[in-house]
Amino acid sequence: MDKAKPKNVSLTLWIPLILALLVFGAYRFLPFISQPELGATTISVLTESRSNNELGVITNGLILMPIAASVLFLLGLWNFANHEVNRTTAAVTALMGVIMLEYYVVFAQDYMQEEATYLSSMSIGFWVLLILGILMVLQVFLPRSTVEQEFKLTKMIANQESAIIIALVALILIVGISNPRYLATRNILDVLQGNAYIAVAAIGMSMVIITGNIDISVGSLIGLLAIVSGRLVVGGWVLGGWEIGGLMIGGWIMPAAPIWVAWIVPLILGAAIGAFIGFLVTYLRVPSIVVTLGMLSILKGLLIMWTSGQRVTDMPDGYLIAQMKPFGISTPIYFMIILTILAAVWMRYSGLGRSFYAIGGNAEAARLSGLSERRIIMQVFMINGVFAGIASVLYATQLSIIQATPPPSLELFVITAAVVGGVSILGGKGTVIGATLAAILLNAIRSGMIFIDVSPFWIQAVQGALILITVLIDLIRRKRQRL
C-alpha cells in the first residue's frame, strides 16, 4: 500500500526557500546602516571592513546573516527531496532566525549601555532583516503535516546532528552576547576554516568507524603526506645516495614538480597506504587498532628521519590553495562543505556506501547477503587515505611553511569529530554531516574560550568529556533498541 501523502504540505515546503531569498536579498541590496561611525562600539565592530567580493555582496561583519540564508536555502532543497523532514526543517529554520536576532540583542545591549542615539541612522535593511529574523522564528508554529508520524522535539534532540546544531547556536548566543567580537566576520570565518582540514579527514574516518574499524594513524599520515606535497613542489631534495661525514655522496637531486602533481600525489600515496592497512586488517586478520597503532609509529619515524626536523619553506604562491579566497571565503571552507555533501549523498544512495553500514552493523548477515567483507574493508581504508591526502594538502598550504611534525593530538581531533558527530564507535551508525558539524563545534568552543577568557588548554578536557558523553548516549540508545 502506498504511503498517504501529507495534505497541504506544498505551501510549507516553500517557506525556507522564500525566507532564504528574502534574507539574502535584503543583505545584498538594502543598506544596513547609513552612518556606522555615529554608532556605539558594537556597531563599529560588527560593521568594520565594509567591502564587496566578486559577487558584489557587501561583507560588513554581519557574516552570520548570509550564512543563515545559505543554510535556509539548503534546507529548502532538502524539504523538496524528503517531505518527512518538513517539521525538522522548520525547527532548524527557527534556530537560524535566533542567530540573526542575536545581532539585534547585542545592538540593543550596546545601545542601552552607551546611551547612544544611532537608531535614527539605521537604514531600511536593519529593520527588514529584523522582521525576517522574527518571521524565521514564528514560522515554526505554523501547522505542518508529516508522512509517517508527528514531529516531537525530544526526537529532534535525540538526533546527533540536531543536537550539535542546537549546541552550536547556544554557544554563539552565549559567547556572542558576552563579547560581540565573537560575531565579527573575521572570527566566524576563522572558526569555519580552522578545522576544515580536520573535518575533511573526519569524513574518511567516519566511514572507517561505521564499518567497525578505526585508524589512529591518520595524524601521522596527514603530516607525512603534507611534507611529501611540500617537498615535491619545492624540489631540491636528494633521492638516493649516502651521507658520509656530513657530505652527500651520489644521489639524484629532485627537480620541483608541477603544482598539480604536488596536489595529486598525496591522494594517491594516501590511498596506497590505506590499501596496505586494509590488507593487514582483512587478509591477515590483525585488528585495525593494532595495525594503525603500528603505522602511527612507522609513519612518524619515517617523517622524523626524512625531514631531520627541517621545515618546508619557499613554496610558490600558486601552490598555497588553502590561502586562496574565492568570493572572500577561504578555499578550505568550500572543500569542507562540498566534500561533506557529496560524501553524505554517496553514503546514502550508493551500494558501496550502504554496504559500509551493513558490514559495521552485522558483518555475518552482510556476508550471507553476498557482500565481500574483505573487499569493502580494503576500499574503506583506501577512501580514508584519499580524504587524509586531501586534508594534508589543505594543512600544508594554510601557512607559508610546513612543520616537520604534525600538530599534536591531530588524530584525536579527527576521531573526536567523527564520534561526537554521532558515528557509533561500535559501527553501523552515523553520518559524515555530523562529523563536519562536530569539527566546527570543537573549533567554535576553542575560539569561544578565548573570547570569554578561559584557557584554551581546557579544550582537551572538553574533547574527552564530549567523547564519553557521546559514547554513553550511543550505548543507552542501543540498549533501548534491544528492549
Partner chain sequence: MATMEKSKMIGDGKSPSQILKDIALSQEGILFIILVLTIMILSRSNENFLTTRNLFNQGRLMAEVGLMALPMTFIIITGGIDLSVGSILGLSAILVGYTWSNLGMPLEVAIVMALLGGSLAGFINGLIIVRINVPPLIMTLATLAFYRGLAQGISEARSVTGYPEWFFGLGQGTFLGFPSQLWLLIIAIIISITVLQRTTLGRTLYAIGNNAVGARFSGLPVDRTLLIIYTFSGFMAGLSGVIFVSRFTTTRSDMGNGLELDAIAAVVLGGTSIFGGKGSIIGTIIGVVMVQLLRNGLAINGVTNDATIVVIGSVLIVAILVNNQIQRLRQSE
Given for the second form:
Amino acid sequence: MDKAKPKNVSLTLWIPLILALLVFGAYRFLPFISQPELGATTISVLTESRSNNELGVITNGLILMPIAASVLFLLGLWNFANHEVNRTTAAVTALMGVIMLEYYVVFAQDYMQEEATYLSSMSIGFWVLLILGILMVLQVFLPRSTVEQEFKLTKMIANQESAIIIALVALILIVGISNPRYLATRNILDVLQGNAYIAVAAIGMSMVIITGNIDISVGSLIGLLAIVSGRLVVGGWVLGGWEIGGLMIGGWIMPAAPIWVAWIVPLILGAAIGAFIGFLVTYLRVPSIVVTLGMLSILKGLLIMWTSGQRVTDMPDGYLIAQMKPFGISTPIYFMIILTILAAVWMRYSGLGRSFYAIGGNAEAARLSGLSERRIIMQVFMINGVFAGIASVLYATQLSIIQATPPPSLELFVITAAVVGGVSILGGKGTVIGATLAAILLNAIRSGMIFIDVSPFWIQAVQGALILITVLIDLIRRKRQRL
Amino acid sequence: MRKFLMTFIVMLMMAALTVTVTAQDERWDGADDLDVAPLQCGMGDEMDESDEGMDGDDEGMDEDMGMEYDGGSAMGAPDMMGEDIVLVDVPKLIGIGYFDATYLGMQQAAEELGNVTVIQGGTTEANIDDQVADIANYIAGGEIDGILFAANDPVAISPVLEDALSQGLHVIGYDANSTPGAREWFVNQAEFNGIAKGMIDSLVAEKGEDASFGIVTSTFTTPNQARWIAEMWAYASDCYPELEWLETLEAQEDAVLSFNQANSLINKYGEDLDGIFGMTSVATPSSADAVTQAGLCGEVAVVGLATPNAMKPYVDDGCVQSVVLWNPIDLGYAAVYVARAVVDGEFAPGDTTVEAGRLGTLTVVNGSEVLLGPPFIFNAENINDFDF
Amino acid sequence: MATMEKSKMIGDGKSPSQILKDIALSQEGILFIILVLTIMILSRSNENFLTTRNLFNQGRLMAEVGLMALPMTFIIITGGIDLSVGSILGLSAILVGYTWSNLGMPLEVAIVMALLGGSLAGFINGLIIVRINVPPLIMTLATLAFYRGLAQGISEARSVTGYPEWFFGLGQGTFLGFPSQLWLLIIAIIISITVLQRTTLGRTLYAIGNNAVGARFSGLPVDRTLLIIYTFSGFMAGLSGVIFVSRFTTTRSDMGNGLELDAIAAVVLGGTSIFGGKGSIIGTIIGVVMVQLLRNGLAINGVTNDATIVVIGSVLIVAILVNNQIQRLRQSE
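Shown: the form predicted on its own; wanted: the form predicted together with the partner chain:
Let us now look at the entire complex, which starts with that chain.
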C-alpha cells in the first residue's frame, strides 16, 4: 500500500489544478461571454427571474464560476505543500462541484417557470461545467487507494454494471435538465425498448465472449431468422424451390403456419445454426472468428438469394408480439429484463453457466478438472443461437413490415453492447447484466443527442466518444482498485 | 501516465461537447450546396390531380429543354443494330425491394424486345468501392454490351464508367446519376424538384401551411436523398415560408433505428410535431409504424418516399394519406428501352424524345436525361392497384 | 512462424524432395495450391479472366485492402486486432479534402496531413491499448465509431471534388507499366516481409503473440513494439485513404466502410492464427489475392454477388479447416 503512495499523491496533486484550468476554460465559453448577442437576452431573462427567486441565490454563474475555479486553484497550490490530502482534496472538489450544480438547479428552475428556450442554445462551457460538477461530486464515491478511505459504496461501484448505471444516470440527468421532455415516461420507455432486441442478442453474445469465442455472424443470423419467422406466419412461400444459376428446383408452396410455430422455429433454427458453428469450432478446430466471419457472408448471401429483397407484410395481428403492451409497457422490455435476470442467475448458479467462466478463464485447467470443453462450447453457441432467435422475433414483430435486409453493422452493435457491458474480451469474466445495460445506454445516448440538439453531423462522433469514455473510465477505475 | 489519461478523457469530453450547439436553421442535407430549382407554387389544382392518382404538374420541367447534350459517348462501339445484346444491371445494392422492382421492369422490357438479355449485377452493400469493383469485373468479363447503373456516388463512379465508354460499352444510368460525361443517358425517375414539391404539397394538404415537421433519412451522404431535402427546403421557403423545419435525422437503412429515430422526434417535439417525412422506403414505413404505435394517427402526418407494397398496411389504416414515388418497374423498363434505342442508333445526342414501349414517348430534359414522368402520389384509393 | 520453421528446415540438410514437400504442405504452400487451382478453374470458363488488363485492374482494386492487411497481420500475430482501419481510411480521406479545400493548403500538404492524421489515429489506439491495457478489440471497436463520426463531423457530410489531374495518377495511373498503387503495395510487402523475418521487431511480434508476459519478462520492448505496429496500421490506413481519394476522385465520410472485415478475412485466410504467435505476410498476400480473384472470377463468370459472398464465406471456412487438418496430420507424423 505504501509503496504505491507516491504515485497517487502526484496524481492528486494535479487534479485540482487541472480542474481549475477547466473551470476557467469552461467559464470562458459560457454563452454570456462567448456569444454576447445571445448573452444579452439570456442575462436579462436570468436576472428578471432572479429578482423574485426564492432560493435566495443572488449571484448568477458569472460570479460563482470564477470563485469555484479560484478555490480549486488555491487548493491545487496547497496540495503541493502538503502531500497527505487525499480526503481534503476530494471533499473540497466535491464542494466546488456542488456549487456548480447549484448554478444548474437555478437554471432548471428558470427553465421550468419561464418556459424559456435559451437552454437549448447553450454552448460548450455550459455543458463542460455541468459534467465537471457532476464528476466532482461523484469522485467522492470513487475508491481511494488507502484502506481507511474505502467505504462500502466502493464495493457497489466495484463492477462495470454500476459504472454504466452511473453513466446512464448522468446522461439522463444532463439531457433531462436541458430538455425535460427526455424524462417523460413515454420517452424513457422508448429508450428502454429501442435496443431491446440488441440487448437480448447481447446476452447470448456475452456468453460466447465469456468462453473466449466470438460470433460475428449474429447480424446476418437475426436478419435471416426474422424473414423465416415472417414468411412462416404469412405463408405462400416456396419450400425447396430455389433458383440457383437459372435452375429451378421444384418445391411446395407453404401454407400459413400457426403463430406459435413462427415464434418457435427461429429459436430452433438459431440453435441449429449455432450447433453447426459450434461443431466447426470445437470438433474441426476452426477459430470462431473465422467461422463466424465466413457465416456472416454465407447467411447474408443466402438471405438475399432467398428473398431477393422482398419484404414480408400482412402479418396477423396476434403475431406481432413486440407491439403488445401488457400493463402499458411493451413486451420487448419484459423480454429484455426477464431474460437478463434469468441468464444472470443461471450463469451464477448452474453448473453449465459456471463452466463457461471456467473455460474462458483457463481452458486447460477446466479440461483437467473434467469439464468437456467441446460440449460446453457447442452448448454456448447453441444458446447464443436461441437468443439470436428470440432477438429476431422481437425484431420481426417490432414493425408491421419486415425488411429483407438486416440492419447494417448489427453485429458490431451487439458486440459493442457486450464488451462495453464489461464482458472481458479475453474471456472468463463479466456478466450479462452489463451487456443489457450497455445496450440501453447506447440507445439513451442516441436519443439524448437528439434531445440536446447536437449537430446531426457530429452525432456519430459524440456517440463514439461517449462509448470510448465509458470504457476508459471503467478500465482506469479497475486499475486504481488494483493498486 | 495517469495524467495523460486524465487529460485524454477530458479532451475527449471537450471534443464531444464543443459541438453541442448548432444553429437550427442550417440546411442539413449534405447536398454539397448544389443549385436548387424549386418549382412554382401550385397547391390548388394539385389536390384534384392527386385524387386522380397522378400529379400531372410538369410546369417548369421543360425549362431546361434547350440544353445541349452533355453526356458522353461509347467510343468505337460496334454496330449492333437489331442484334442480340447483353446488358448488366448494377444497382446501388441488391437484396432490397426497390431494386428488385427495377430489375423486374428490366426483365419485362427484355422479354418484350426479345433481343436483349439483362443480367443481374450489383453488390450486397451500398459501398462505392464494391460497386466500382463490380462494374470493373463486368467490363473485364467482356460478355456485355452495355451497363445500366444506379450510382452510389455521382463522382466516385465516374472513372470506371468513363473506362467502360472508352471500351465501346454503352452506359445508361437510372435512379441515381453520375457526372453527365461518364454515361450516355440517364433515365430520371422524376426530377428532384418534382419529388420535393410532391412531398411538401402532400404535407401542406394534410397539415396546413404552418405545419412543423422532422425528416428521417438514410444518411446525409446519400446523393438522392440529399438533393431531395435540398429541393424541399428551397420549395418550402419559396412557397410556404410558414412551414417549420424541426430536424433531420440519419437512420441508415435500418428499420428499427428509423423507428427509434421517429419515436425520438415524436417524444422530443410532442404536440409541436405535425409531420414526419420519410426519405427512403425503409424510413417511411418505420416512421408510419412509430406514429401508429404511439396512437398519433391523424395528429402526426407521415409523408414519404416508399413503394406501395410497403405502405399498404398504413394507408389502409388511414394513418398515412399519401406516399410519393415513381413506378420503379417502369424505371427499369425505360432504362432497357433507352439502351436498346441507343444501340440501334435510334436515339442519338440531340434527340429530344425516345420511344419506350408501353410507356410511350419519353422526353429529354437537362441535356442528357430521359424523364420518366412526374412523381406518382399514392393514396388510399389507388394504392391497391399496384403491386411492387 | 511457419516461414521461420521453413527456413530452419532447409538448413537441416534434408533431401530436396523433402524440402519441396515441406514447402508444399506448409500453411502458405497449401493456400498457394488452392489459389492456383482457383485461378485454373476460373480461367477455363472465361478467357478474359487471365489477361494482363484484368489482372492489373484487380491489382489496383486490391491495393487498399492489401495495404491494410499487412499491418493487420502484424497486429494479429501479436494476438491483437484493429477494427478501426476502415474508419481511419475514411477519416484520412476526409482530411485530404478538408485540408485542401477548406483550409486552402496545397494538395501535397493535404496528403501529408492525411498520412499524419491516420498515423495519429493509429497511435492513439496503440497508446491506450498499451498504457491502460484496454483489450485491442474493445479499443478499436470504440474508435471504429469515433473516427467515422469525426470524419462525418469534419466534413459536415459534404464531399470534396475537383482535384488537380496529377493527383489521380496515384489511384488511376500507371508507373513503368504497372498500376501505381501496386508499386506501393509491392514496396510495402517487401518491407513487411523483411521486418517480420529479419529484424528483432519481427521476432518480438511472434514472442508477444506466443506469450506476452514471457516476452515482457525476457526484456523485450513489448509496449514500444505494440505502439509501433498500431501506428503503422494507422499510417497504412491513411495511405489507403489517399489512394482511395485518388481512385474515386472524391471524398466522402463513409469511404472504407466495412473494409476492416475484408482485411481481417484476408489475414486469417492467409493462415495467421487469430490467437497470435503464428502467421506470415506471404500467407496474407495470398489471402488478399485469393479473395479478390474469387470475386472477380465469379463475377466474370456471371455469378451474382449474393452467391459470391456465400462462396467466399465458405472458402474462408474450408481453407482454414483443410489447412488445420493437414497441419495436425503433419504434426502427428
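What we label the rigid core is the largest C-alpha set whose atoms superpose within 1.5 Å from one form to the other. What you see is a predicted model; the values in this text were computed from it and never measured. Numbering follows the first chain given and starts at 1.
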Inter-form CA displacement between the two forms at L21 - rigid core frame, Å: 45.2
